[in-house]
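Coming up is one lone chain in structure tokens, specifically the form predicted on its own.
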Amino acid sequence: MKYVLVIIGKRLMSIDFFYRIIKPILFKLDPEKSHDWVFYFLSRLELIGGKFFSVTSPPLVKPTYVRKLFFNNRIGLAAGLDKNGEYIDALSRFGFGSIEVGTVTPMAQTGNEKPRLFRIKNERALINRLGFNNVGMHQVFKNIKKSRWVREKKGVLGINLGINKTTSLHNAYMDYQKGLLFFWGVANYFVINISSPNTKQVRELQTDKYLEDLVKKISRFQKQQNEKMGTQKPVLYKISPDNNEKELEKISHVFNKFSVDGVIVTNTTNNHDELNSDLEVLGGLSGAPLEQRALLCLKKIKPLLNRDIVIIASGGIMSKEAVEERIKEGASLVQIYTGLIYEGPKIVSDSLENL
């Protein structure tokens, strides 16, 4: 894939090339603040002109059909990179079939105390404890809307979707059903996120205390969204890859019950046991060491859900060759994002190109 980012001259400069040459400096940076610095020189640059970016797909990539949506191609990007909805342009021209926003909630919320996010170089991995910091639904709609990416449909648009701080657990289906509706006219399809380590117990959703009650009041309220409307908005699940054979079975059995339209397989890990460093920091790990175990819970919950439930997989995809063996496993989509930080846009270039 031909990534051409900006001229120099007379010279093309290729994305990912540019991405190796500050890739250093931002390592020397505070994480957080050298995500908002990439991400906000992107936008700048193609705010003032898509002459300055053009993507070239590459030749023999197959698009699918997943829940009745077109995927230019199964490689997506997860939630969390572009959590407000600023950056779908810019990140578009990285080649992603489909783009999540999110995590977003009702009302804005500044998220957890920083430091937050830390990289352990080594190890190509990051802890996060980032806690649904978002500008809240209404910011992240106005955003959305400004994007040339979304209103000329040229890809997938998935919008994952939390609880605020301040909303019980026993009332928590009642934001994901103001997100639900206040995005149904410009999702294509949403996430229910069950399994973010950072924010008020929101695991806790994953129990049989919360679980089975959750998902009927979402798929009662979104059966009756889709008859209205006369749409077919599919709404997917993202599960934690800290559930054991047992619990899977039970999230399965509800999941099959109701027959939910799929599963996001996995958000990130509490379990830091895989990380060979000294940096002791709670928070949702990714990245490399979380590959394994994103694998066999994918493993493991693949046979037992109903067939035609979809899974997206995610967590731990450093490589074209986690990639590929996700697909063998099951999976329709793949969803990458520290594997784009630690290897750039040619990640997704390279996994396409395989596929």
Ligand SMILES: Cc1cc2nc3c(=O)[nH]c(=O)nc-3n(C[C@H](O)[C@H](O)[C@H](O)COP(=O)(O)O)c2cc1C
Contents of the next structure:
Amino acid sequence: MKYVLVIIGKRLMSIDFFYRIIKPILFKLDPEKSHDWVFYFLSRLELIGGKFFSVTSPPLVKPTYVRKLFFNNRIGLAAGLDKNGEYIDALSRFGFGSIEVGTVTPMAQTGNEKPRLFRIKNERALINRLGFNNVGMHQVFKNIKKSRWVREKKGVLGINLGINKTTSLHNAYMDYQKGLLFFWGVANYFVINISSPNTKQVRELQTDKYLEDLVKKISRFQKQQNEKMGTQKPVLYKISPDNNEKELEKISHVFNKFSVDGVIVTNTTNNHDELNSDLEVLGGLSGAPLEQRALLCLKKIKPLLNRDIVIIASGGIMSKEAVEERIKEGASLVQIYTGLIYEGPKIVSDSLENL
Ligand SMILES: Cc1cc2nc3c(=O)[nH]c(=O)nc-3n(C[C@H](O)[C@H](O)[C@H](O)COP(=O)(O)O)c2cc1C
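Having seen the form predicted on its own, please provide the structure of the form predicted in complex with the named molecule.
First the chain shown before, then all remaining chains and molecules of the complex.
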């Protein structure tokens, strides 16, 4: 009897079970509000006794080393869910091997007008045009410093960097450098976000006109900083799935030329052709309708990149099979965002079982 009660108790306390109960309610609320509430609630629970909720049977998986970084497992949380580094400890309960905070800009900014986040429930998709809303690097740094998961080095922390709306593309490197410098001591890896779907401006950084100069400046800065601090911090670039073959060739050429550490393939898409719903909503599409586009981008760019450039796959990874497929296609790690919203935290433990 006692054993049965323990099992029932554990189940009730599991984060998956909790999520399954509250999901129908959350999905009736405004997407941005429900996101804020649920993570605020989880972070409060962390404060009153971290182990209140647990992930159902986190499977034991083989850890992996990527660029000398130790990952407990290959599943990471994609950028955007914890833009301000406020929920790291709560999110770490889901079993991620890495958590990427951001996109962070040097100065705080409010982003685009609301509503700016939309659910397309029947297609397991999201559209967002948040526009780099974040509290700015100083406050994000303070938030990160409060995280026990970070202090105790329980996983890999990525910092995803962006540029302020008021920064010109010619000066973009300065904003990225500010971010690199500021978070150098706390981040395990960095991501230079040049693929935000909501600012045409930022995506232009992927083009001939800007990319080579940007990567050159950032690589030089990274090298100097590594030498000065005696570190080896990897810097990755996050690209859009909307680049055609010619564009991917040019992008890869620059990445190879400067031996960048890695690429995140991909961000959200501006192409809504894969959506069945007749929605006239502008913004970056993520989730199931992005799966094939992101996978294709991975398949195309993999052979173009030098072998030692690490690939992190992101985009429409909604199942353990999708995780396996991206790893099979050459990704060292994968990241999830929309899959977590639709499938719940179970997507992490389920995917780990197969790896
Ligand atoms: C609401 C929302 C906000 C996002 N914000 C960011 C961001 O700030 N920086 C970034 O690099 N990617 C951001 N992303 C993109 C995700 O990190 C991810 O690359 C993309 O959604 C594709 O993965 P998914 O289909 O698993 O969601 C955001 C995605 C969503 C849905």
